[in-house]
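There is one chain below, alone, in structure tokens, taken in the form predicted on its own.
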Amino acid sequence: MPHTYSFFQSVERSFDKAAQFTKWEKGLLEQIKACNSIYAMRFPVKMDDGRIEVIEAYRVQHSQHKAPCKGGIRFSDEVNQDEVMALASLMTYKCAIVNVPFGGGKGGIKIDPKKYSTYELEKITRRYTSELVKKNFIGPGIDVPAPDYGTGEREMAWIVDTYASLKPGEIDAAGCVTGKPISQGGVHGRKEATGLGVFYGIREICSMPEIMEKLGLSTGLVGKTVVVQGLGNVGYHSARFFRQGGAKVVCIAEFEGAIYNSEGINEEALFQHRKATGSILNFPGATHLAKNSDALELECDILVPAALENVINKDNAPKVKAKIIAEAANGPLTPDADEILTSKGALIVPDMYLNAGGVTVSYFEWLKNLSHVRYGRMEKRFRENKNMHILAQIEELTGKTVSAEERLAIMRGADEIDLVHSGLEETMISATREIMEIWKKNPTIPDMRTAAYVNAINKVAISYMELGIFP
């Protein structure tokens, strides 16, 4: 067996490892594993200087056991068909684990967005969207993209505008893509969703006494030391929620270097420092590590790789000392690193479930677009009036009054962001418990990733069976 796997082969390897712990017939497992539709396209775009460039792009729909398909679009010069297939298949399993009723999809455009003007990026994005429309590869009931590396709200706004202009009168057009600006039908809480999901998942694991005992750690998150690799959207928000949750973020690494402070680092102050100086280095009160990759090998309770794929491999895995590795990025561990760390007794909390906060909140945005009403609009005032009435009754009966601050907290009805965060918390806690339950029931399952795959395979297989695809 070759030691270097393509990304898609790594996913298939994890799938096969888990499939042996399920009862499903081989043919059904082959269907779940296969990518249903692969659309590889080439299209010309006229650049600002008048030359024509042929753009390479992809959209993969891995599974239609639930509709629509769901998954981001990345702009990167590393994009290739294998990577898009792997990410689409991970989306299928991710959605199944967190009970979001989508099949997996993924898209990619092979460009380095830094090398193009805004106008050129807009032309590329709009042309890509029209190619997807042409082949029926996008739509609120067909396939719903979202942001990924190199894309954000701006690109999603271009996509929804192009789609709506090509589908006049489609009342649910806003649901063709998620991660949009709020003014275009986006949802509050989407930006921090992945980092917050990572926090909720790890917090739940840290509250499980038998797991913590096995790792030689105390129960609860308070006082745990955390190392975060990456200060992008996911890394920044993970660090923020861990700090607010009582853990100590002792080290943050970025491509220019890594900084350490045993007393903890404030991610917002560091973010502002980096904005001002262009680097995380020379941050007041922190020391530098010799090289940024040393952060991965520090003594800590929780390591959060929140940047790139394959940062922990067979070479550095033996030196990783963290008890819990929280995969906030997609595929930060190679299959070899996985085996090395598991044999050392570390708990690897797998990406396919831990970073599902983004797709969970995307699901809430899609529901909002289909219902054409923002969360909280119908019940916020009703709740506030009800709470005010209950409080008045209690004060009258007890003869005591609460402080003005307490009064506001008790009376307050839920805003959209409160409901989104609450829905995400519920999703991550339920998913964590489901995976741990499967693992507990079958102790021969070697690790949490395999237990997560078993959970995903079972749910997708049941969907296929109920659809009557395999009578």
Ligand code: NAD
The other form holds:
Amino acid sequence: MPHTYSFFQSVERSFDKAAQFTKWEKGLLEQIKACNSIYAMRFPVKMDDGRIEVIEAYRVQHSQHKAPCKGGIRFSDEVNQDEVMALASLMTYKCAIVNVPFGGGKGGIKIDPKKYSTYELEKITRRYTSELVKKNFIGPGIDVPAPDYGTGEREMAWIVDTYASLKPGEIDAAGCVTGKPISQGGVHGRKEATGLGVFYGIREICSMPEIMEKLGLSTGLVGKTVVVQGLGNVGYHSARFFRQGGAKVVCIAEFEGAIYNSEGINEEALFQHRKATGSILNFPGATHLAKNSDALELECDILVPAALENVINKDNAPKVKAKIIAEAANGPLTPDADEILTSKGALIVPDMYLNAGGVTVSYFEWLKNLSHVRYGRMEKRFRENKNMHILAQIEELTGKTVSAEERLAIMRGADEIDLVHSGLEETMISATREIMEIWKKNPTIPDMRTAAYVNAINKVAISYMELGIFP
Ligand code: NAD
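Would you mind giving the form predicted together with the named molecule, to go alongside the form predicted on its own above?
Let us now look at the entire complex, which starts with that chain.
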């Protein structure tokens, strides 16, 4: 693809490629593609040294076919309107694919957070929030931001506090943003959500005999070799769940290098080793690869790029040997790499669906905020009493008793974390099946990314029709 295409234009290109496989008229497709509302703002903030700085920021609502809009806020000096528009559109399609009833949105503040004090960052975040409130661009039923690159729980806590102060008495104020600390209305299980979603999605694909046969692989995850790039939030948790699911994580790459052990690497031990030594290198039992990028070219069943965008491009794609590329990061493959690897017969599991665990659990957090009750509070004790009763009956009828350990396991009712994980598992499994079903029904669809887009376009189009906008 020539470099003249912007990020938003390249999203539009993927959309157009998939739109050919749908029945919708051109006008409706144009409406789905368009970014509905774009708020570009400038506001002044007084810095610690007394200087006034004009801050450039954005919030884009790509689609309001479902309310509220949803998408993270990025703090980066690379932020620009085109990028925010592209990321907002991807959110619309991502939410549709995982059946999360939100429209797509995204926000960005053009700052390098490392260059500001905590107090300055707090002022910028709070001012940004009040600008959104003034223009009605935030609210539990309007538009609900979340963390993204450069932001986390701390910023979300500032946002909810600012919002609640400006909207006294708004009973659902906590639902104006997700990714909050637990003490501020956050939900358990959000931290690992993206990595766990990646695991659930790939496990489901590996259970499909016809897909595995085409790739020359056996079904199931047990024994599959996995390479993970990036030991950050998504990479660490993906590696953990793959190991626990019986796969062998043979290589992990980080900034400083890549390590290999054919017997598998324990990511938790490696994480502790990195914390203690400052590097993943010299990890007991593992050898070093010459360059960290060599990890991408290793012989393996599943490659999980979980670091940055564009890491697989036209130069290294021909050397990638993995059968399955699990796009845990956003945009790890350039369009050239995508074509090269697809033509080599690899299965590229697209980011737009595979890393949707974060937004899915954000949806659960928002539901928790609107219901004003922690998951499991109403039914946990009831379920435990019921289980105890059933167990007592079985013991009486059989004349046998279970061990104390088994008793605890059988009796236990679901906590918030159990319900969040189970909701995420259900979401990722059904999303995988839906995409594969579309692909199977229309074998002329060239790849899984296009099939995912077709699914998203169909769902958004149906919503527009149901709203009576295109009768
Ligand atoms: P993170 O900052 O926690 O982790 C990224 C890790 O990658 C860091 O440890 C970094 O040192 C490492 N890294 C950077 N360049 C590398 C390289 N060339 N080789 C090896 N390692 C390298 O970030 P994250 O939250 O895990 O996000 C990773 C990717 O996943 C991003 O593309 C992000 O947009 C995407 N994503 C994240 C979430 C989420 O919930 N956190 C959700 C959806 C998508």
